[in-house]
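In the form predicted on its own, a lone chain appears below as structure tokens.
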Amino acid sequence: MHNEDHASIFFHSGNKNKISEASQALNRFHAKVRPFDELQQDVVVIEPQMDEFEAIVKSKLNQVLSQTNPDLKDNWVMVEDSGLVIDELGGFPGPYSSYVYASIGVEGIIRLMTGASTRSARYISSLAVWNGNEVHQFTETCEGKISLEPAGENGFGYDPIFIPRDGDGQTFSQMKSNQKNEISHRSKALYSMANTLLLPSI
């Protein structure tokens, strides 16, 4: 399985979009992100029902590591959890974002925001990585607001209704992927990791 000369960061995620974004974000640091199932396919992670992103990713990473072949060579293992936190809704959907998205979608969130006094919100990304020695965690946010209606074709999840404060008034879905990657919560967390740890290099 390990015919590569260089170590990779194996990202355990069922979301191909997240893996693609992480790969783009860490490319500038000459680090290679690969789907975890290229390393091993029989790992099952039960989504923890917790209120804190940091606790969720720690649980998920521990689950992955407990089922991973111990001989990782110099490869790293990473997991991430992210969600949309809406002030008007008391922090909802937060850690339950993917479940809520599957249940009511972006249109459901727009309906819940009818008559809202504030549309402020933030995306939070929390990641945990095993570098062969210990677990490191990084959590970052992207401040913004909920749009009045969905807009844009790109991105995924709640991107059509999230307007980042550091952008130009467009939703994440209206931006090109490289524009989103410059300011997104996930990229910020990955950049924090890259600037803190010596990543395995291509």
Ligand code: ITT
Given for the second form:
Amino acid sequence: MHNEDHASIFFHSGNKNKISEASQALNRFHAKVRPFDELQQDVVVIEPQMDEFEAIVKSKLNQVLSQTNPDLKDNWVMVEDSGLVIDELGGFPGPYSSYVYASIGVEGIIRLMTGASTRSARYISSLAVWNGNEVHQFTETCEGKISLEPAGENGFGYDPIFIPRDGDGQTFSQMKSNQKNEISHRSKALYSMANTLLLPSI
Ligand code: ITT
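Now the other one: the form predicted in complex with the named molecule, given that the block above is the form predicted on its own.
Below, the chain from earlier opens the complete complex, with every other chain and molecule after it.
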């Protein structure tokens, strides 16, 4: 059978990095992640301004499902909401990570952290998936700290300033993508899903 005929997990996200990380993470479970755009291109998601990742991601999934026209057959639909939570900044940027990254960037965060008494932080990934019957949600974190200055070229977003606790002292941007994927918040949420649900497999 041709690959395209197998059931897939269609991931709706405007962030290509998220889609490739998810695809890489679920490879070992023989599940195929494809951009939702391959199914339908005119779905518009307005990210609600809420404090809870779980509530945001639920809204995102409902918006996608209510606009989905093609028959999903055995395919699944997934969305994710993630962000960086910095203790010294009272949890900022949290659910506003995407907006804050676009406005002040990693340099802005480093400036805000000048003189900080603690640099502890965590990434959070919350995902919601429709498996044809019901919605399941998974949320995981990746503990770490904010570096003193940006370092590395890989990854995306806040990766140049995030040093995961379970790594070797390098920022996510200094690591190879498979090193990040072993311990990241996103992979952990995806692994929780894979260990709980029987994924559509290739
Ligand atoms: P979609 O909502 O369309 O999926 P997005 O990039 O806007 O794409 P979010 O609203 O979930 O996604 O915002 C998450 C932001 O948090 C993201 O843009 C990054 O700035 C940051 N972020 C999340 N996970 C990250 C990671 O693994 N590495 C670096 N930055 C991350």
